[in-house]
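Only one chain is shown below, in C-alpha cells, and it's the form predicted on its own.
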Amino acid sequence: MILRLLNRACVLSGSVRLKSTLSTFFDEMGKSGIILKSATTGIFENLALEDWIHDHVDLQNRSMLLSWRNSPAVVIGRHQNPWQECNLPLMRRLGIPLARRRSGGGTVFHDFGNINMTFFISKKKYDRHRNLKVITSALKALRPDLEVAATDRFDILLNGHYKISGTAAKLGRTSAYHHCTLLCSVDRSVLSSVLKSNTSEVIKSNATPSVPSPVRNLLDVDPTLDSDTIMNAVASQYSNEFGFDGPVITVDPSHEALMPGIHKMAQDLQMWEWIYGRTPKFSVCSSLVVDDVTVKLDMDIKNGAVEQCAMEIPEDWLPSEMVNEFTSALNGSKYCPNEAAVLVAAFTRTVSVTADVAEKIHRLCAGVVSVM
C-alpha cells in the first residue's frame, strides 16, 4: 500500500496555518520504522530531502528507508574533484547536471534506471552490512539463483565481478545515513562516457579518487527485475529485517511547509561555490597546441578559482608582456569556461591590441577552456 503524504495544513480565513511538520508527523505515527519514497526526480531536491531528514527527524529510536530515482545527473562525493572525475564539457552538451553530495565516496551516474536507497538510523546502530543484506536478500527473494553479495568495500557485486551497487555515508553527532545505488537499467553508454574525465591526466590533486569498476544492469540478467519490482521487494525485506509493518509513504520535497528550510537546502546544493568551490586544492599542468605553437600551461586552483596562472609561449607568437597581462587577468577568476570567456572579452576590450593579437588571445583562451 502507498500512502501519499500531502501538505497537512488547516485553512483559516484564507490563510494557511501549519499543523505539523514531517518530523512531528512521524512522531505522531509512533512507528519504530518508516519507509519513504520520494515524489521528485530532481537530484538537488532528493539530496536536500536526505539532509533534511538527517537534521530534523528523531532517529534515536527509529529506522527509516528512503527510495528515490533521478533524471540523468552525475553526483560526486564531498571530497572529490569534478574535473578529475567526469567529462564536464560532455555533460554541458548533454544538459546533465553535476551535484556534490554531503557524504563521501566516489562519483556515480544517475538516471531513471538507477535506484537510490538511503538508510537512516541513530549513529549507535549504524550498520552498513545490515543495510546491504536487506538489498541482497530482497534480490534473492525475487530470484533465488541470483549471485549477489556485498564486499568489504560495501559494494554489491553480481556474479562476483560486476558492480551493481556503490555506497557512501554521512555520520552526524547522533544520527547517520548510508545511501547506495542499484543498477537496474541504467544507460551504460552514457554512464561510461560522462564518468571518463577529459582532463584527469593534466590534474594533480589529493582529492578522493573514484575506483573504476565493471558494471552490469540487473535487467540484463532478468527482464522481470525492473525498478518498481525491486523497490517493492526491498521495502518488504526492510520491514521484515527491522521488525515493523506499515505503508510506503510518498513524500514530496517541494512542500516547504512540511519541511521548513528544505528549499534553501536544495538551493545551497546548486550553488557554484558548493559544487565546484569545495573542490580540494589542485594544480593543472598541460601542453596546449595553438596555431601549431606549443603553450605550456600551469595553474593552481583553490576553492574552484585560479590562484595562480603561468604560461610559457614563444615570444614571436605572443609578446611576454601580453602573456603576463593575460595570466594576471585570469588570477582570482572561477575555473570555468563561462567566466574565462567573459574575462577574455573584457581583456581584449580594455587592452590596446591589434586585431591579430586579439584573435590569438581568443584562440589561446579556447585552449585554456579545453581543460576546464
Second form
Amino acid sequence: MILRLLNRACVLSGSVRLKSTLSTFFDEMGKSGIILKSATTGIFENLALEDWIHDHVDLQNRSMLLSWRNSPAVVIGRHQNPWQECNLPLMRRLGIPLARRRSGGGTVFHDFGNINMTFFISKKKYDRHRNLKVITSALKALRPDLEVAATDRFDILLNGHYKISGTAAKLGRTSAYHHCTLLCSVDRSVLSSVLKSNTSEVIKSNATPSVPSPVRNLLDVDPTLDSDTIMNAVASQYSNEFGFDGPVITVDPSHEALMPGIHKMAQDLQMWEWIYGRTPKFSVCSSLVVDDVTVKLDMDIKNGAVEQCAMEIPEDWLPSEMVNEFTSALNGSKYCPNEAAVLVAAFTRTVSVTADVAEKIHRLCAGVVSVM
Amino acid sequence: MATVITVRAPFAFMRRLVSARLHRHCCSTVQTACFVSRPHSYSLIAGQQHRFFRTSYVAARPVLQFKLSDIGEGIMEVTVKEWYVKEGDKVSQFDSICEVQSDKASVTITSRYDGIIRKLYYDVDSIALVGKPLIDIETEAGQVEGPQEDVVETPAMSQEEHTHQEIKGHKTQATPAVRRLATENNIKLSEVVGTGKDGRILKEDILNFIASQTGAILPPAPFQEIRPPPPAAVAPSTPAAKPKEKMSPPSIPTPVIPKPVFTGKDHTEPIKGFQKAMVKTMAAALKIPHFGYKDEVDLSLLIRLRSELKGLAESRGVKLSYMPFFIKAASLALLHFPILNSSLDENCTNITYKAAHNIGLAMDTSQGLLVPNVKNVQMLSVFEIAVELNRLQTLGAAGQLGTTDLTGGTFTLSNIGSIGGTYAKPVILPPEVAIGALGKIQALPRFNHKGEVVKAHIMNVSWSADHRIIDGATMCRFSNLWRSYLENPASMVLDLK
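Can I get the form predicted together with its partner chain as well, since the one above is the form predicted on its own?
Below: every chain and molecule of the assembly, starting with the one above.
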C-alpha cells in the first residue's frame, strides 16, 4: 500500500509499513493534526472512508480534516425520506445515485464542483462554529472583499442571502465528525431539478425535512475561485487555526489493506435496506388518474416496505376481487418500482384475465409506480 | 456469594476515596439494610455536570436510570429518531442504544453498563431532554456505575486523565468501573494482563485474575451481546454474536473426545418481494401438465456466422451474442406452428392463438429470476433483436425493468447454458404453453456425412410444452425446424421476414 502525498511531502512505499493500517500510521506520525484528501470520487467509498476514520482512528488528542469531492450524487441525511426530498424517477433516468449518510441534516446534491470537508475531533472539543470559521477565514484570506459568514444554523451565506455551504454532524461515543459542503461550481440546473420531489405533496411523514434555500456558486462571484485553490486555502487556514504543520496526505479509500473493513462499509452503504429501508414510517395518500378514472391510493410504508395498501376504484372499471388481488400482491413488497413491476407481472400470470382487463391492470400499475 | 463478601469489606475505604464525587453504588438486597437509610449526600464541583441515581430494589437486581448525557454545544433537547433496543433486550457496555438527532447532528447513544433494558422513556420522534432519564437498565448485582466517560466540554479536569495510571512507565488503561473492581479485590492493575483494545484491562480480565488467584466460584460471564441492526456505528472492539462451532481438540490416542456442539440456529423469514412473485407463478404453473422433449443442435456454422458479424454489430454499438439468432429462429418456426404461441383459458374451453411473438428471456439478476420479453419478434431483424436484448439487459442489471417489459410474453427461452448445464426441465410460465431451455455449447466429436469424426459445437435444447393442447409430434416438428435454421443459417435468410 502506498500513500500518495500532495504538494510538499514525501512518498511512503509499502515496504516500509507492511503491517500497519492507516490508524497506526497516524499514531506513528505523532502529529496532533492531520490533513487528508480523498483520492476517489465515488460517494459510497468516500462516506465509508469518513465512517472508517470515525470508528478506527484515535481522536482523543488529535484532529483531522478530510476534503473530498464526488461525481454527481444526491445525499440524504440519516433520518430523511428520499421520496420527499428528491425526484427519484429523474435521478434514475439521469443515472444519479442516491446515498444516505450517517450524519443528520438535510439533502444535498454533489458533483465535481462541490467540495466536502469533514472535521474529525474528539467529542470534548467538538465545536462546529470553530470549524466553519476556518472556512470563512480561508475564503476571506483569498478574497478579502468576499462577504461570507456562518449563520447560527451552521450554514454559510454569501452576501447574506445565498447559501454556499450546509452542515451535518455525527457524534459517537468518544469522537465526532462535522462535515459540510462548499459550492464552487456545481451544476445548478441539475441541482434544482433533482432536489425537487415529484411526490412530496402526497407523503405524510415525520422524517427530517430539508429547508430549501437559494444557492450560488463561488465561481459565479469570482471566476478565479476554483476547487483546488479553495481546498488549499482551507487546508492552510486549518493548520493555522489548530496550530499544526504538515503536508496534505492523499488517501485512497479502496485500499482494504490500509483500512481493513472499509470495503464492507462501502457495500453496506449501497444496500437498499440502508438507503431506502431506513426511512422512518410514512404514508402515501394520492389520487391518480388512470384512463379518465380516479383511483384513490393509500399506502403505509415502514422500513421501505409496503405495510398496508388500499385502493378505491370504481367497481365498473375493475372488479373488486381484482383490486384486492392487486393490493395483496403489493403488500409486504419493497416500495420500489422494479419490485412492484415484478409482482404485478407475476400477478397477471396467475389470474386469468381478458386482454382489456390486463391492459387496465398495466396502466394501474404504471400509475402506482409513478409515486415510487 | 464470594463477590458479595469482597465488595462489602472495602466500602468504608471506598467512601473516603470518592467523597468528592457523586456516586450511588448498586447494592444487592443483602446490603439493603445498610444503605437504604443513608442520607443522600453529594458535593458538586463547579462547572461539572452531576448525576443522580435512584436505585430501585427489585428482587436482587438493581435497576439504574441511564440519563441522556450532554452532547455539547449547550444543546438541551434532542429528538429520538431510532431505538436499537427494546424492553427485555440484553445489552453490554458500549452497545448502541438509540440514535438521537439535534440540529443537524446525529448522535449514537451507547450503553454504559451490561444489563437488561427495563424501560424506554421515549417513543420515536419524541423530544428527549438532556440530563433526564432515557432508559432503565437492570444490572448485575455488584456492578457499580462510573462517572460519565463521554462528557464533553468539562472546564474542570478531564476525567479521562484519571483513568490512566503510570505504572512502571506504562499507561494502564481501564475504565473506572474496572478500576473499582480491582481496588475492591486488592488487585494491582499492573499485574493483570489486559485483553481489550490497546492492552486495555477489561472486567473479564479482573475476574479471570481473581479466579486464578483464589479459585473462587465467580459470577456468570457477562451477557451475550446483542447485535445492533447493521450497519450501526459500534466501537470496533465489540465482537458480533455469531454462532461458533466448538472444535473438538485433536488428541493423540485418548479415548474421550467431546462431541462437537453446533450452535447454529434456524432462521425464518417471511417470503416477500421477488420470491413471492416466483412462488405465485410456479404454483400456477403446477396446474399445467408438462411434457419434455430434448434434442441436440450442431452450431458449428452458426458460430462461424456470428464471429463474422460480431465486428459489424459492434461498429453499430451493439453486442451480438447467439441469443438473437435463437430467438429469430424460434419466431420463424412459430409461424409454422402457431399453436406453440397460444394460450389456454382458465376453464380449458378456448384456445387463443396470439398474433404477436413476444419472446421472453429468462434473466438472472441479483434479486432473482426475471423474464422480460422482446415484443413482436416476427417483425424484427436479428440486429434489432440484439439491440432490444442489450436494452433489456441493461435495465435488468440496473433493476429498472417495468411492467411493459415484464408482461405480455407468449413464448419463452431460457439460456441457462450461459451459466452451465446441458439438459434441463424448464417450467412453463403461464399463460404460455411452451418453453425452451438452452444448455451450454460444447465442442464434441461427431460423425459428418462422410463418416469422418469432426469437431462439432453441440448445444442441447430441452423443450417443455402443455400436453393439454400440444402433442409430442408437434413439438418434435417445431424443434426440428428450429434446429435446421440454426444448423444451416443460410436457410434462415430464405425465410426471413
